[in-house]
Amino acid sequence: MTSDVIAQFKNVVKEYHTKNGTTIALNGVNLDISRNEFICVVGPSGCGKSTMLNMLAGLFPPTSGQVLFEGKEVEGTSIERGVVFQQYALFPWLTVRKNIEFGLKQIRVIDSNGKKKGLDKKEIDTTVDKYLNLVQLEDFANSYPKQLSGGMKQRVAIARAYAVNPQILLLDEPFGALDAQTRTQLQSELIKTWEQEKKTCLFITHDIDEAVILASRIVIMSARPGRIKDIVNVDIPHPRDQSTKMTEEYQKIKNYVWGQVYEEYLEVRK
C-alpha cells in the first residue's frame, strides 16, 4: 500500500444469508482510494454500492477479502471515517450548534503529562463556527432540526462530520430524498467545500450528472453480483459549478458513463 493510498478494497465478497437462501451482493472487489480525491460510485440498484461504504465505515465486516484504512483491517466503526447517510440522522433534541459538537466532545488527546482530555471549549466554538460558515447556517445555530428545511438538516449532518477531521467522508447518497432545486445548491456547495477542504470522500448516487460534477474519478458498479465494471477519471479543472454541465468534456464523460449504467440496467430486467 503506497503511502497515497488511504483505503483499500482487496477482492471483497459480500454475501447476505436469509431464510430463502444466499444473495451475493459484491464478488471480487478491488479498489484503491488515494488521499484528497473525489470518488462516486454509480451502478443500478442493488450492486453493493452502499454496501461498500458500509464496509469501509466498518458497520460490518466483508464476508471474504480484506477492506482496510491506513493499511489496517477495518473492525468497527472510527471516528477517522465519518459517514453522512441519506437520512438526516440529527438529535431532534438539540440545536443545530450542539449538533455539530457532539462529535467534538467525544474526542480525547493526550496532554503534555500524557494523560488522556477532552477538547477545551474554545476549541469547540472555534471549529463549530467554522463549519457553520462554511456550510452557511450562522443565522440558524440556536434552530432545532424540526426548524430546518431538509436541505439544512443535510448541511448539519455534513458540518457535523467534517467538524470531526476525519480522515476520509463516506457519503451515502445524502442528496438522494431532496428536490432537484436544493440537490443542485447542495452539490455546488459540497464542490465549494471540497476544493477548500480537499477531504477524500466516497460518494454513493444514482445520479450521473451528479457524479459527474463532483467525482475525481468515478467507480461504476456492474449489475449485481457487485463488481468494478469501470472507473472513469474525470479530468474536468477545478473549481466546477453548475456552468461546468455544459461543456463538452463534461457531456462526453456523462454519456459515457450513463451508456455504462444503463447496460447494467437492462442485465437487472432480464
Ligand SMILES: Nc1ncnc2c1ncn2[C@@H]1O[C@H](COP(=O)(O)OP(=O)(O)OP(=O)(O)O)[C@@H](O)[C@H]1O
Contents of the next structure:
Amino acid sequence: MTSDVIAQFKNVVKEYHTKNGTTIALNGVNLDISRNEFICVVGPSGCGKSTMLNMLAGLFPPTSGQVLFEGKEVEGTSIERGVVFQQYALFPWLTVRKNIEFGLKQIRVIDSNGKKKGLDKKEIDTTVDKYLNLVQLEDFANSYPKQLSGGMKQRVAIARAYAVNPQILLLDEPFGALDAQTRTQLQSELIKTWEQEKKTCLFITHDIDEAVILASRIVIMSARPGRIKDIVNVDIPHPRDQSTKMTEEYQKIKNYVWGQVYEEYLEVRK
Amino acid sequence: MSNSFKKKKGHVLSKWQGALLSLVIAVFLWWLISLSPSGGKVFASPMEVMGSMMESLKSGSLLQNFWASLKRIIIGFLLAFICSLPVAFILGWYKTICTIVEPWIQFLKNIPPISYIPLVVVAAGVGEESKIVVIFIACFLTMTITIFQGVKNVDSTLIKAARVLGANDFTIFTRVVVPASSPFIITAMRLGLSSALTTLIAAEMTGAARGMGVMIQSSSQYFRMDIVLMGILVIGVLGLILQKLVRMLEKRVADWQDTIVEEG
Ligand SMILES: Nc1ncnc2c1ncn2[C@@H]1O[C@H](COP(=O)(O)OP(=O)(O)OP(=O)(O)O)[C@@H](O)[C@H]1O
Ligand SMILES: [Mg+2]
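Now show me the form predicted together with the ligand; what you just gave was the form predicted on its own.
Then the entire complex follows, led off by the chain already shown.
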C-alpha cells in the first residue's frame, strides 16, 4: 500500500557545522509515515528528534538524503504540515481567537472569477469557533496568552495548528513543559481528537507512557548520531483512555520500549 | 501569630495624595534653600518664581518661548521617528546592510549630539533648521539603536510559527516582526523624547529669537534667577507630560506584554 505513505525519510543525514566543529545529528534515517498514523518518536536527548521533525516541517533541508511529503521533496514550509512547538510559540500580542485565526488568514483560494482571495470572515469565524470549542477555550477567546496557564497555551497552539487543516501534524514535545496532571489531561484530549479525525501525527516525546498511550507506532532512536533503532507497533485498540495504562498489553509494550531506550541512555553515559 | 505576614507599614496614601505630598515637600525644601544666604543667591523663592511666571504668562512671552521650543522638539522628534523606523527595520532584516552600518551607529552613538552643533550651524546656519537638525540627530540615533535591538531580538520561534502557518516574508514582517518590536518602539519614543529635551536647550543657545533655552540664557545674563528657575521647571513639567503621553500610548499598543521594557 505505497499510496498510503504520506511522508518519507530516505537515507537522511543531517550535519550541523558550527565554530566548534561538525555535529552529525542524524546518520541515515529511513522512515515511512502512513496516512492516519500516530507516530511517536522517543530517544535520548540530542539524538536528532527535533532535527527530523523540523526537516519534515520544511524549516531546513537535510545534508544528504531525501525528505518526501506526498511523494515530493520538501522544499520549505507549507500549511499542509502543521507544527506545534514545545515553547507554545503563541503570538503574545494577539488574543486566543486571533492566534487561531492567523493561519486561516494566510490561506488564498481561487474564486469564481479566477482571482485569488482570502477566506470569508464568516468561514474563518466558524472554523475558529469549532476549534475553540474543541480545546474548550470559548471563554478565553478574547484573552491574551499572558493570561493563560501553560496547559491552556498549548491547547491554543494545538487549535491553531489544527485550524488550517494540515495533512500532517508535527508535535515536538508539546507537553514537555507541563505538569503531570495537565499533561495526562491534554493526552486524553489528543487521543479523542485523533480518534475522531484520524489526523496523521508525528509526535516527539521523552515520556514513554505518553508514547505508548498515544501512538500507533513508536520509533525508537539510537544515541547520536541518530538512527532508527527499532520501530514498535502499538496494537492496543481504540478508544483508549487513561485506564488503558492498566492493561497487560500496555505494560508489555511499555517495558519493551523502556528497555530499548534505557540501552541507549547507557550508551550516552559511556 | 508568629507566621502571619507582616503588614508593610504605610500605604495609607492614594497615588494622588502621594504625588501631592511629594510636591509639597519639594516646594518646602526649595523654600528653605532660598532662605539660606548662599542658596538664596541661586534659588529664587517659590513665591518669586510663581510671580514671574504670572508676569510672563500675562505678557505672553512664556507661551511664545514655550511654543517655539515645543515646535522644535515635536518636528525634530517626529522626523527622527519616521526615519528611524525603516532604518532600524532594514538593519534588523538584512544581515549584510547591518554588518556595514552597525559599526557606524555604534561609533556615532557615543558622541554627544550637542558636539555636532558647530557643524550644523556652519551647514544650516543659525536659523530654525539647525535646531531641528540637532534634535533630529539626537533622537534619530537613540531611536534607531533601540528599535534595531527590538527587531534583532524577535523570538525566532515566532517567525517559524508564522512560517509554518503559511505566512510569507511580507506577512512575517508586518504581522510578526513589527508587533514583536512594538515594546521597543515605545521605549525608543521615550528615550528619543528625553534626548530631544536634553539637546533642545543646547541647540537654542546657539542663538534663536525665541525658545526656553533662549529665555533661560538671556535671563541669566541679567541675574534673573527667578526666570531661569521658572524656565527649568517648565522644561521639567513638559518632560513629564511627554513621558505620560508615551505611557498612554504604550497602554494602548503594548498592553499584551508580560513586563514593560524598562530603559536603563
Ligand atoms: N542549530 C544547530 N546548530 C548546531 N547543532 C545543532 C543545532 N540544532 C541541533 N544541533 C545538534 O544536533 C543534535 C540533535 O539535536 P536535536 O535538537 O535534533 O536533538 P533532540 O533529539 O531533539 O534532543 P532533545 O530531546 O533534547 O530535544 C544535538 O547534538 C544538537 O546539539
Ligand atoms: Mg528536541
